[in-house]
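A lone chain, given as structure tokens: the form predicted on its own.
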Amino acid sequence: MEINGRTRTCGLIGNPVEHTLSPLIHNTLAERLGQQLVYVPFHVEPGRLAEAVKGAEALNILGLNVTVPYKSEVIACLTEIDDLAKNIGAVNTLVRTTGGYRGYNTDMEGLYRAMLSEGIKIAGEQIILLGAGGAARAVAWLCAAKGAERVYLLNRTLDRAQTVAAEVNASACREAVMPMKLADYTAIPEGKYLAIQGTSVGLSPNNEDVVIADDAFYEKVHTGFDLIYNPWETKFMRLVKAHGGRAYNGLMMLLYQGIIAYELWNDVEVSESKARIVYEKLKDAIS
């Protein structure tokens, strides 16, 4: 692609962002769309994001994505920010407007996407979400959202799993997620469950730790979700395929949740045909 006075540009920021794989997300469907635009991580260092924001601003750029460690802080920075952003407390994308900049979360419908184009899912099921970080706390919202009948969210420590649970329910008018301490698994009831590993637990170069290791919890699931992508295949993915289940990692979430934030930023629908390509080369990049 050339680049001149008519290409705009996007980017993300983030503390670290070294080793992102958003540019090749955007860029390629930038090529694919035949779009003058390029994508480029920002690395921003502790108490220089409000710089970083108006700075943003005042370069014209198009639209930013967020990554740890800011994506509540990013907050008090925006001009909008839309409800769904609000309610789970973080933001992963910037949109330009008139002033400033709107905030979205696309991680939630990202994942959501992702569960869908696997076959997984939410409305109804029983669910096992292990960890109440950021990330969990989005995947919290998504399966109340959806109509998962029960989420077990488990926890280091209970009382964050109970802040948690306590704002999604309120938001979701009914008792749909129960906080529970880690240590405490062994208490769900017997059943089948579509289990969500939502923490760092297990990413590389940790690639044989896991957040519960024992045999009788893994007999209770029958789907498996990572939302690590690197390793490509997790030590909970793989003792999830031992006990007879099926196993995703989260590749396709980074991918749908990049394509959400494309299309926010350049109002237009990317092509499952299209989302496959980008899928096809991330998974190069990865091996």
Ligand code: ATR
Contents of the next structure:
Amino acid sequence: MEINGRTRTCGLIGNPVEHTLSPLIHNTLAERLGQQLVYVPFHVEPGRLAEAVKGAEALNILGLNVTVPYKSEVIACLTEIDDLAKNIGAVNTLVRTTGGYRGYNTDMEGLYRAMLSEGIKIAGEQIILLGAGGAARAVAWLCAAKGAERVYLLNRTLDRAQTVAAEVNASACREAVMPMKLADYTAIPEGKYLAIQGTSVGLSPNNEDVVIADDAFYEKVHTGFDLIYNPWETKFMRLVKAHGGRAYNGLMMLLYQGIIAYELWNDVEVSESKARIVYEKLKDAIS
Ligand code: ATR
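Any chance you could show the form predicted in complex with the ligand after that form predicted on its own?
What follows is the entire complex, opening with the chain shown before.
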């Protein structure tokens, strides 16, 4: 791609940022859509986030993604925030406005678009959500917002599950999320569930780790969605499949959170065929 005087810059702020796949997503989209845009990683040292956002604004940077550990801390650096991101308490996308940035959370909508594209539905479903950290929190919000009948939110530390459930239920005005201790998973009523794996257990290089190993648990799962995409197939996914369920990894979610950010920055719509091209590139990059 030719970089010239009209080229706009977007990027990722976080720590670390060295292993990110986001440049591949955005630079491929810019190339395919014929837009003058480059996307680069910015490693931000602890304590320098506010300076980084101010500097980006001064440099007229069009948009930023935000990753670990700054998704909550960045909220204090914004001039505006989208309601959904405010409710979730986490921002992963900054969009340039006059005089600053408006924050969004595209992780949640990204997961939703990923699920739609795989034919997985949330409305009216009974869902088991494993984990109550940053990623799982956004999933709990998504499930309640999209009309899940009930979400059993299981976490090793019960406190964290209780906090997320209280916040989501208060906003949804119903008891959509039921917090439970991970070890009490046998108390989940009989039935068939969509299970979403939102803990960090099983992430490469710990490919053989799984948050619940009991076969009886997987008998209750008709579809498993792991937010992890490295390894390509987690042990959680293998166990779901071994018990007759369908299993998906988190690469589609990564793709769509990026696509939604790109759409916000450039005021364009990315077609399914372009999305598919980027997906194949991501797949090659991680295999
Ligand atoms: P992220 O932003 O990726 O969600 P996080 O906020 O650190 O990361 O959350 C990690 C999640 O994985 C939490 O739900 C954590 O459980 P705790 O809240 O009890 O810490 C879960 N997790 C991490 N290691 C775990 C383990 N060995 N067993 C069970 N759950 C684990």
